Amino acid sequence: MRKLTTPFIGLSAGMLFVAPWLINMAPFESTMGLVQKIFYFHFPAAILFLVSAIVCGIASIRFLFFKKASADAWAIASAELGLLFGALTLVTGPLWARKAWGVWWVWDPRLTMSLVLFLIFAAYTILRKFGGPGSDKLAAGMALFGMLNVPFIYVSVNIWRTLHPMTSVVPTLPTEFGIPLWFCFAAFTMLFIALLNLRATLALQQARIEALYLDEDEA
């Protein structure tokens, strides 16, 4: 994984540089016009926001049951990336909504649960930084709650009436819309993997240094 970090960052940067030209060549959506092109960044950010919660939850389970420092490092990294991609989601969404729906925000199930997940990531990060002894286990419990929220966010548009389209819409997009979307998604995904690996490595190194300091103090 570490060997792929640098190539992934370079390839992602190159693809994101090219992405505006692909997005510009994509046709306007018939009802929303130009503002719909935010979708090409909003959708990848939103999916990786949910992926962050899943990675954080699984890593937290491994940490709670097997006490693995590496799992804890992955949980920390994914939580911080959840904040990043959650912020992108919650900023690009209202910008799109204001032009498409005439409002910045509506309290529909998907939006509300996405905000809750973002706040869980924020609470996790603050707890890990300032919580003191035992905060790692408490934060891991919060991560599990965040992961359990993901399926509800995803299927909410299929269960409740909402302004968001159903989950079946994206896989059936015409080619001229699908190519720039999946191109941007691939670029965002490579960037996500590279940043996740870098941050997890840093967190693991910090944990090892702290353990050395504790051993020295005890000695």
Partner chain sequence: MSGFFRVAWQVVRKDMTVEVRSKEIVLTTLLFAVSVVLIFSFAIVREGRAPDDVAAGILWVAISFAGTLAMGRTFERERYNDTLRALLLAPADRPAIYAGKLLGLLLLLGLVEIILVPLVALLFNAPILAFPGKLITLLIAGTLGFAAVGTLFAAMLVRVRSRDTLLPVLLYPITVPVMICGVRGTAALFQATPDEPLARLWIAILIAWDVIFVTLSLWTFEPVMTE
Second form
Amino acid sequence: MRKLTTPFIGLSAGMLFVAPWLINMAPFESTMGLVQKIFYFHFPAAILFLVSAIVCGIASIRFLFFKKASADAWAIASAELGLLFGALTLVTGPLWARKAWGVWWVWDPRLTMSLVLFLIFAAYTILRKFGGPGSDKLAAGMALFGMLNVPFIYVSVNIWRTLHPMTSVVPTLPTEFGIPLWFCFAAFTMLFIALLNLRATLALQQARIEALYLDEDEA
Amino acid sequence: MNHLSVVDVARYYGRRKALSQISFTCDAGEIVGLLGPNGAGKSTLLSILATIVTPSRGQVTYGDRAPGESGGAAIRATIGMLGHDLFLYPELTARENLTFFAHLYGVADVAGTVSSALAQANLSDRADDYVSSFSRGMRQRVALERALLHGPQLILLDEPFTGLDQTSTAALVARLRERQQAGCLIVLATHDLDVAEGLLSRAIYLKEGRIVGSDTDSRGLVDRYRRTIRS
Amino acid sequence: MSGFFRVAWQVVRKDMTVEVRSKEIVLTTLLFAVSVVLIFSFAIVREGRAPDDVAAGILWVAISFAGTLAMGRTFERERYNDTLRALLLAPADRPAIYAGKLLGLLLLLGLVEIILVPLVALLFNAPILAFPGKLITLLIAGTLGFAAVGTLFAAMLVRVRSRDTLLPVLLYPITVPVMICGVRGTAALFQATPDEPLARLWIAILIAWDVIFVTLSLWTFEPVMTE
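May I ask for the structure of the form predicted together with the partner chain now, the form predicted on its own having been displayed?
So here's everything in the complex, that chain up top.
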């Protein structure tokens, strides 16, 4: 995994550089016009936002119940990426909504739950920062509950009749929309994996430094 | 349980080493004293022995058992602890405190055990008064009997002599000796050397989270403690 | 299994005895809840009348604010003489201790709600007697879901210095699903033409969340409480 970091960063940087041209070449969507193009960034960010919640939750389960100390590094890395991609989602969403719905924000289930998930990530990082020694376990417990929100967000649009487009929209996209979308998705995913790797490696190295420091004069 | 062994135990809080390289063994019928200045790690060590804090490294074995995934409750059943904060509810009476914990520990004859504990604490006439109205010495006696309710074989005491007058101290010492005769292993943390002198069968000196010396002769403790801790 | 209920019951009984003596938590929590309702009335009342359909929201906001206060206090009591450690030292199932603390908290909040709900109904014209069964189910299930997570978080924050500020910060986002179900379900009952099937749907979702939250809390209590 770790070897992929550098090529992934380079590739995603290159792809994100090219992406505006691809997006520009894609045809205008009939009803939305120009503003629809933000979707090419909004969709990957939103999916990775949810993915980071799942990664964080699974890492926390491994840390809490299977005593895998290294899993904590992945939990903290994915939580911080959750904040980043959550912020991207929550900024690009209203930009589109202002044009499409005429308001920046509506309180529909999916938007609400995304905001809630973002708050959970924020609370998680705050707990890790200010919780003092032992907060890693508490944060892991918190992350478990946070992960529960993900299926709720994903399914919510399909159960409730809401303003947010359905999840079935994506697979039925015409090819000329699909190409730039999946191109951006691949770029974002590689960026996500690379950042996740870097941040987790950093956390693991910090843990190793702590361990070395603590082991320094031990038997 | 007739044997307690601590092997290379350490506990870290972030970068702070509360304890490191702690190894010792002791047997039933001993009174072991953990001696050292404040912040030496005495309380942390007691908490580890009580299984409520897990060591960052190393292991503690109780007889032939180690606190693993399943053995926790079985080991806790053999441990009685008197914490520095006494573990009593001030809003409850002495009898209610003892009854509650007797139930919690699954004691068979709750009422009988509680009244004999109250008699042992010499508080039978104040049994139905709130603990908040007790003096420090009385609370200490209730707290000690609370820790001994379920007949533990390993007794852990954190600063049991703090705030006690001479009669209370003498009573506590007598009670501990009686438990020692009964074959219990007693581990106590204290910095009251005058009381420790002559009571302990083994002394372990702690300083900044490490064992800096130990002793199996409790006479002349004060001098040797000063020398060991100063050096 | 009998040991589980015996321990849980003892913890509940102990908490109730303490509370009956001091009455501190019930009184402060109730007064706080009423203050929250009062502040709301300043925010929304126009020309002496409250708009329709606000009672459900106000009720649940008051319950969740007051609930956080009660959780913090019950565990502050266990922290005062380090008695939480004594509980954890007992050779009992740790989840049984959690269950006991949760039930104790539920009883306290139930007491508060017995006064709070009629008061909100009176001040904001809510028809609480139209569907008493459904309303009580909503209140119990909603309080359970909220308190289940709250008890776990308050217990684990006992060791943390900034616990008073962290508890609401951690608790509110996690319990949003419960709050949504509670408010929507209650609103369905309080509206001008009550919608019973809708309320029933929200009750069902709420109970599903309760099951998830309680199971997960019982499951996490042991690993989270070992230092």
